[in-house]
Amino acid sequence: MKNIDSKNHVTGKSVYVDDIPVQTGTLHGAVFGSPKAHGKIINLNLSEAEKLEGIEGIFTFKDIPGRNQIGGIIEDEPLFAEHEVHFLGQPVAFVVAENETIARKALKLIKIEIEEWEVITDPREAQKKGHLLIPPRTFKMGNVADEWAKCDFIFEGKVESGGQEHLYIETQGSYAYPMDNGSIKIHSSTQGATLVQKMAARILGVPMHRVEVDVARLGGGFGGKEDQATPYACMAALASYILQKPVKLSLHRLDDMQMTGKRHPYSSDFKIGLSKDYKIVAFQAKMYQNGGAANDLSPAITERTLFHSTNAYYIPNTEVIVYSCKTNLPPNTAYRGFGAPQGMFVIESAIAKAACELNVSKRMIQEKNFIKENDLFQYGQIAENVNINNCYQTADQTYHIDQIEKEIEEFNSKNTNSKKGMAVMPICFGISFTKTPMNQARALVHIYQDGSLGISTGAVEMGQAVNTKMIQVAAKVFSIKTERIKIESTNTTRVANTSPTAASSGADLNGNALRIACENLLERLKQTASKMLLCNVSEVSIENEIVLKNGKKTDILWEQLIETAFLDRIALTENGHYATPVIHFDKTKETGHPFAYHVYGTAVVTVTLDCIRGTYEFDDVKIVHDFGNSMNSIIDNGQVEGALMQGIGWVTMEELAFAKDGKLLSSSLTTYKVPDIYSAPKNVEITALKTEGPELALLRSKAVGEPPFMYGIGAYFALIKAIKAFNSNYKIDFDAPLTPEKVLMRLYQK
């Protein structure tokens, strides 16, 4: 099936939150943004902005009739500073007008004087002075420090990945205004719809019952809409209810990637033990999160990191630590991988580290080190159904990596002033949230009397095609064409408590929850049938819109039978509730099964170098992965070279810059480089591993947000392959995102 939204993205129709036609009267906002990235407030004049003709209102923290937190997991974050401020550009006051002209020409007669504090933007200086968010966590197996003399070879180094700017089509925007009884509607641009509903309460001092919030689709996600959506949403609710008129933001790109968090930096240092035969004998990190100023989701974060800190490996002995560091930028949040990309990359340099001392190829001690059925993560879970030696082989098998090593050798033979290199990526990755109770989803279906079908679920569109995953589960639970299924916009009054559509788990969460709710409607249509047929309700099914007896096509079908049902006042409204089985972790030990399966995976990747330059393309990435049943190739492959994409961006190019005084440099496109279409691989070639897919899978179709994002690690240690070919004094570091500047400096290292 074909992405059911295609047509209307391409075509312009879509409709977003700054497309949604405004009633009459309507405000515009915008931000006032701390111009220091940390100090005391002395004073805050609003005065002449004020004045200003066309000025509805200023609202700072003293307006806030509710409470000045918007932190999820620790309430650590106001939606307006108070007394201090944290970070440049952080909310200090929302202006709104009768048009957006006006309010952003009030932002510059705002007069603030802050007395300057010191500003940490390092992650080590920061947990040096004792800045943490929260205390440091780690993950232990076996006993390293007395495995360490057992050891062959002993290698250590230090990594730095950076962060990433979500850059999302759709810019940060809400529009909130009054109804009914006290309440409000807030229309967000928000991957956690319950979260923007139990945040705006909160401000507002009123029950969650009072805030609906709706979604109808999101311009790009990536994690930066998870929480970084709430406050613009708050502040638009906030101006709607105290003025009792509509309000709209929407936020320039400039002051979004300014204002917004971003993926975490870290700096790590690694220690890596093999066994004369190359088994990874001892695994020990130390990892420093740059967290920003408030905890947002770095918490939750530095457990995925934890979790897949050895990746697809299994090393007996581990020691893993992660300090999550206070620093002066934005708090820094959820993006695709979560975590996960930071840990792997560590793991990665220290086996290539390790590869380059020893004078042996990488994937050598890859593939001597992966995970086997029944292994022990490093956090307790045991392995099963481990396919990564499976997509290693049939990646071998099917695009000959000997040959591409041999082929790579002769051309590098040859050519002196360009270069090429190879390297293999596997992946491991978790699918659920790691925080348990997440981990649920429900779904409300109607089946109108002419036998169409309206669906509402907590899953957010935001382009991966859930929506047309939702409309797949209930034409097969039913047997009907797709047509007459319509998916409403993601509604907290519709279906409450949602999780967030993230953790590539909003498919299997929410299309389960569907599934429930269509069996349970399938079952009662199943009993109208029987007794139209005069039968056991055994010798029912429905094939093709049409009812069966036996296997045989009887007369009857849909709508007839939708509408006998009804005559008989029989219920075609349903709510189904599915929660993840099996799953668990126990923080205090550390230990538990907090994942309802794995993905895994292999790229192989090949990068020419053009080493007078320092520029490079990207020949190919040969992909074998471990879809499950896929129930919809065409979006899971899609799914995959998106991922795929911006994670050799993250390590290549997406370089973010900060000044000392905390100020982002690279805060526009003009400064923050995105792979375009001539950063892409010139060949991109997908293969699915066959193999029957998870029973806690959606349909047995394994969850691909996130995973395939790790293959584009890969064309990191491609290059520095390359580097390494053209000059043979290159000492190999470990310094992501590896730009043509920083490349073009090892080139010529001496």
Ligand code: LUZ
Given for the second form:
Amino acid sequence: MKNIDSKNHVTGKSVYVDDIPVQTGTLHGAVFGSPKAHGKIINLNLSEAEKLEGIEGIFTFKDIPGRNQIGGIIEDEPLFAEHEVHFLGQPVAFVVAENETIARKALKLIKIEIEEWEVITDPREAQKKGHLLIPPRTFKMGNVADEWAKCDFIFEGKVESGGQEHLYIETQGSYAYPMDNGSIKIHSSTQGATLVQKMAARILGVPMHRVEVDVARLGGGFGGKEDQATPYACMAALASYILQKPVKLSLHRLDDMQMTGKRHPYSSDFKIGLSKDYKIVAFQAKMYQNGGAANDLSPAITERTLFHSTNAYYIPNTEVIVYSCKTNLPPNTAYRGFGAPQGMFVIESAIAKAACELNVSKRMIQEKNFIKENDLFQYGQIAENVNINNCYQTADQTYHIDQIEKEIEEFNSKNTNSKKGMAVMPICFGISFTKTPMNQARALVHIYQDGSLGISTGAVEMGQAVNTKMIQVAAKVFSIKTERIKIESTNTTRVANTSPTAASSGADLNGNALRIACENLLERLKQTASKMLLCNVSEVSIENEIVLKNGKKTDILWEQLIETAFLDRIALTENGHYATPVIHFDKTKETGHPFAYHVYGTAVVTVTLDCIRGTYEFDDVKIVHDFGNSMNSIIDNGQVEGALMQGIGWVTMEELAFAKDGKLLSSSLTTYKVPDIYSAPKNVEITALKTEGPELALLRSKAVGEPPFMYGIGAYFALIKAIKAFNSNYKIDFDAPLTPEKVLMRLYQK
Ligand code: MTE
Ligand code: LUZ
Ligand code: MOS
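Moving on from the form predicted on its own, please list the structure of the form predicted together with ligand LUZ.
Complete assembly follows, chain above in first position.
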């Protein structure tokens, strides 16, 4: 099935928040953000701004009827700064005017006096001063301290990885208007409808049932709208509630980039010990996560870094500690991979360092240490249905890695100003929210009298085509045409208490809830059919919209069956509830079985480096990916390609620059470079690993959204191989993104 949205996206018909036809009298908002990154607010003067014609109201923390608090995991983030500011761009006031131009004009008339405090943007510095968002967390297995003495080789090093701007095409925004009975309806570009509902209710001081949140689709989220759509929805809701008028807000790109959090930069130290047969005996790391000024999702991201700090390897002795450091940057947040890429980059760097020092191939060490069936992950889960070696071996057989290496060697021996490099990047990513209670979902299915269906789930469509998958699920259970099924918007009045669409589990969780609802309805319809056919329910089935009795076609068609059921007063609406079985995790012991299953894969990345200019092109990315039994290979391949590109962007070109005062210097696309078609690999091949797929995946089709992001990490290691081939003096280092500028310096390092 093709993505149901493709045509409307391409023809510009898809409606995003900013496209919703507005009611007459709609007002427009603009956010006044702190001009300083850290300090005490001495004075806030709104009087000039308030005098401007067309201004309808300026709101600060003082106007909040409920609680000025939007922190989800830890309550440490006010919607509006009260007496202190902790990052540049932190919302202080919300201006509402007749139109956006006036609102933005008023921003310039607001006067704020701030007593400036020391600005810290470096996580190690923050940690030294004791500025942590949460107490540090450690995952360990075995005993590293005792094992170093037994290692034949020990290497240490430092690893830096930068942040990353989400650059969803649709910026943060919302549209809120008053309804009857003191209620507010909010259209929000959010991955988490319930989170917006909950926080808006908290801000307004009303029960959650007074807030309705509706999400049609997002122009991309990538994690950036898991938590951080909330403030912008709350602001519109607040103004709308107080003024009793519709209020709309849509951030300008520059404001969005300055104000919102990004992927967490990490700075880490590692120590790795190997035996003489290249088994990794021990691995230790200290990671300093740059959390920004408030927790946001940092505690959960910290956790996922720890879960994935050994990637696809079994390391009997490991000890990893993550310090989540409080700095004066916007609170960093979810971004595809959710801390796992940062963790995996460290272990891959440690292996690269060992390989380089020992003058052996990195992939030999990788291969020798892949996690195997029944090995223990460092968090106590037993590895089951492990596919990493299958993926790697399939990649080797399909793509002939030896041959690729040989060709590169030949190329490098013949060319002086151009060098090639190759890297293998294995991935292993756990599927499930690491916080077990979040792994639940619901779906609501209506069969209308004419046999058409309306389905609602808690999943948010953000381009990943989860809605298409939902339609496939319903069509499959009933064995009816997909055209009969309409997917409705994600709305908190139809499906309540949703988890955000995140952790790659949107399709699994919501699809299974939907499957359950459909199966229950199907059971009732079969009963109706059995009455019509005067037979047992067990003899009835439906195939291609025809009712079968004992596998033989009858003359009862879908429409007739539905009509009969309706006249027989059978309920044609059903709610499905799904909670992932099996999973659990004990934070006090840091052990359990947090993941329903893991997604595996292997990428082989090759690059050609222009050693005069420091520029490079990725020739091939050849992937073997474990989709399980993919329910939609067009969509799933698209997810792999998109994630790969974002991953390559993260490690090679996307460079955030903050000034010492906390101002984002790379706040537009002229200074922040993201991959475009010219930086895409010339050739991307994706081979699906042949497997049945796990029972806990939706129709045995594995979650696919985030895991392939980590293939991009291979680009870094392919590049450093190419640099090394040109300059043998180059001491390999781990400092992503490896921009052409940095490459050039390394090419000529003495
Ligand atoms: N694909 C598109 N086109 N747009 C997005 O915003 N977000 C990614 C991934 N793929 C995203 C995307 C992220 S971060 C996640 S967690 C998953 O989609 C969420 O959707 P799923 O759970 O339905 O896979
Ligand atoms: N969000 C979350 C996530 O709240 N918990 C998770 O485990 C997670 N994992 C990936 C992406 N978002
Ligand atoms: Mo994705 S980072 O889980 O929204």
